[in-house]
Amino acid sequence: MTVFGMGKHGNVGVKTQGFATPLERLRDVDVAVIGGGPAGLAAALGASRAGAEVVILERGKRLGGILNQCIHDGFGLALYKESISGPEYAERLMDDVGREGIRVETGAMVLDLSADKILRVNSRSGYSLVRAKSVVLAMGCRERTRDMIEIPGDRPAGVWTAGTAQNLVNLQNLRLGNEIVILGSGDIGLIMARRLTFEGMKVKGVFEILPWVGGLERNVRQCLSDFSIPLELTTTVVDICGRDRLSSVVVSRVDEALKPLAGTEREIPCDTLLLSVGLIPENELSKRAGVELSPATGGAVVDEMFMTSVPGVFSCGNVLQIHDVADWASFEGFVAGKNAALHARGEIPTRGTIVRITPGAGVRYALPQIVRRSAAGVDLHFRVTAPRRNVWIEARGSASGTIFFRRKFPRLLPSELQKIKLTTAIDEDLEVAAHD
């Protein structure tokens, strides 16, 4: 990817807000965007298209992110109506943020972000400040490891994350075994079923610990179902054996509180084993900006606009909450990108009344978590916390009881990410709940 120049530069004092830094060079733009993925391609082009000067700080060697490993098909039915690879969906928005004119910065690590939207990059090019009039977080999600989970037993080779195991084998054309074992039902796991049958592995099953899968139904039909691949639920992997490489892992029904039940344990000979077991945000940057955070998500709280706690510090994409389809991840990069530039030239306002929006029961978590600007028309985005079938979705004023949304849905499921759209201004907090 080539590396454009940018802004104005050259040796300068800078005094900014959470840094005492002496002579260094210094690089000015309308909208910083921190992430090359599809989120990060979006809001780029969106703050492109505003009006703004941007530039596109991406810490790989190329643009794309986890859409360069992704080499099943599934992407783009939503923006652009037909079904194409995760690199062909990357080379698409590439070929825009190129036709826009964008300057793009591979190679480049934001090393430190602070409130006054001034970003220490170190980059191909050198050690340099960029000093942005607004910031979009785009820096996407990673996965959780076997120390998060805390299984026990031998540290043996042959224990993968599923996103580590998707990059050897589709970008780097390894065999990671013969024998596979998948903990955890979360689509990537699922499509890397699949994709080691394809590879003529065995994968001997995929076992969830929650009493519902983790991914989307149409990657259990496509990447189990059709392979006649084994599906455990309410199972998990509570011994891990094997001196120098995996030999087999121990599994264990559960009860309702997902703790193993005894008696229940079985051994399955295996040599690779992968973990499939939920993304996590990456926010570090987020939280040294002083941008708050959500437990729920971990992604931040936003408003309406997709606004952090931090004024003209945005974020979209798997830094806000984790998708299930890259497309909404795009959708919601165009909104904060526009936004950010919008911001960027003052015709956003920062301060205003705050209606907040709170989950209730059944539902994990509703975004935005707040409002600034009661005009009808917000979309909220939402996830129930079990699997429940023909069930009402209300958003209801928490001191008048006044309904701002209502309707049934046949069926809602916790892998799938919902959104609906407020279509009454919101003048009060609102609680958004699931009833039968």
Ligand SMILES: Cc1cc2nc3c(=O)[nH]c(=O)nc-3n(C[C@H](O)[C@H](O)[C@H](O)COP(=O)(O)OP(=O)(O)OC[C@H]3O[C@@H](n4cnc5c(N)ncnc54)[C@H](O)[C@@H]3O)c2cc1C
The other form holds:
Amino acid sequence: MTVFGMGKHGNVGVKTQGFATPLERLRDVDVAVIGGGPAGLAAALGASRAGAEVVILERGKRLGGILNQCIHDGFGLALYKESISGPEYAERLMDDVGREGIRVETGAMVLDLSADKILRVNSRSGYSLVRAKSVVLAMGCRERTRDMIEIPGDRPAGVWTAGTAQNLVNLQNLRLGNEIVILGSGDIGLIMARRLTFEGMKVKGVFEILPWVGGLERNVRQCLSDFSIPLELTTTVVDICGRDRLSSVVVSRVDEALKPLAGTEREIPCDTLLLSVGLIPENELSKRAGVELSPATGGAVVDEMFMTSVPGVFSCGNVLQIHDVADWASFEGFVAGKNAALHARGEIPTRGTIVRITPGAGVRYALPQIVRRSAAGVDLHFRVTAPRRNVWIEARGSASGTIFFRRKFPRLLPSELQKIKLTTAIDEDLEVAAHD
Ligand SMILES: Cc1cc2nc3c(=O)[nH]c(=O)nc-3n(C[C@H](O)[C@H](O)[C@H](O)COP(=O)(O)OP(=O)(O)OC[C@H]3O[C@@H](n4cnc5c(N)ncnc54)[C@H](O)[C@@H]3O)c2cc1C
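Let me have the form predicted in complex with the ligand next, following on from the form predicted on its own.
Below is the entire complex, every chain and molecule, led by the chain shown above.
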């Protein structure tokens, strides 16, 4: 257990009556933050600066989350106005957490969360319960695997998800193989194409089933084009070959329905296949607490304060929606944490009339999905379903047709999370849509 500070108000470690066994310890806290990545660290800072006693519970050995394995730069452009590496970005937030005297427990896995905000925690010091007035969910995400995308073929060694490969190469100094194929053009796959090239491996190509790239354009330029690594769109892996070790993959073009086109198959010899085929918000604990999830984001349905359908439970970062850049996960964290502190003091009403925001034509999702009727100045996130040029984004009242937001964007990509501000108070349900 790592303790950076004893907390502003000290911690209690008492045995409980009723719901705890004699071996369980109960601690009361204003705000419990689950996960110590860029979202969780920012949430803890937001809550502590708003006057709450906070504990961060992180299952890993150290804070920082996924940032620890992201040794490339490109982090911090929005938050710190400079380009720094993932570990440096994490360190800045950790320094602030230390200065703030926030209690941190690493090696502390939250096993369960109830709707009344009792957390069951397994840590090196034993099994304990934390009873929080507010909880911030900041558990990040996990990668989609081969099984989830159903690639047929042999099951040899040498097939990795890109994030696991990044961990093995960057943190454990392991060499994965010699000849690499990457399926999926998400940011992790693009970044790993460059990283493995630096490590002396031959990246034979990045293949993407969709007609557009899944990651950021800057990553295509800096990670593929600059190293002459081929990128093939509308192409997927249809077979994996090799008895013990991967020996080749078969790629095929796909049609508009993303089905392989017969006769376009091509075998590529390789000993390693990386999969960068999507991220899934890690919401098992949220489900245990009864939090309503959105099928579009895979994360919680939240209001403009990032509060979920369970009063006092907030969500931010990749567990809420997959972020392209860590800064936005942190910005969400600061707001969610501050509101969690306000809720802990009873300053946020948990009920009341609400309006719903739903995605319309050309928009994959809009977030928050719920807004309190009186709110003005709401920040609205959205993603488009496909690349668009010279497109109008409109937020329109579903009943009256009133336009609450309208702006022309020169270019929008599904890979880029967009944020707009609704400056007027919203008093009816809204639909956010993209129009030519
Ligand atoms: C490979 C890769 C490259 C990237 N490159 C960039 C880049 O160049 N620039 C940029 O700005 N962004 C980049 N990003 C995006 C950015 O890193 C993420 O958006 C950001 O890390 C998300 O932060 P998070 O706190 O939500 O999640 P995470 O960083 O994943 O942190 C979640 C934390 O929660 C902990 N946790 C989960 N479940 C539990 C539990 N039950 N109990 C206790 N703890 C738990 C995890 O151990 C983890 O530490 C990259 C992401 C990846 C994966």
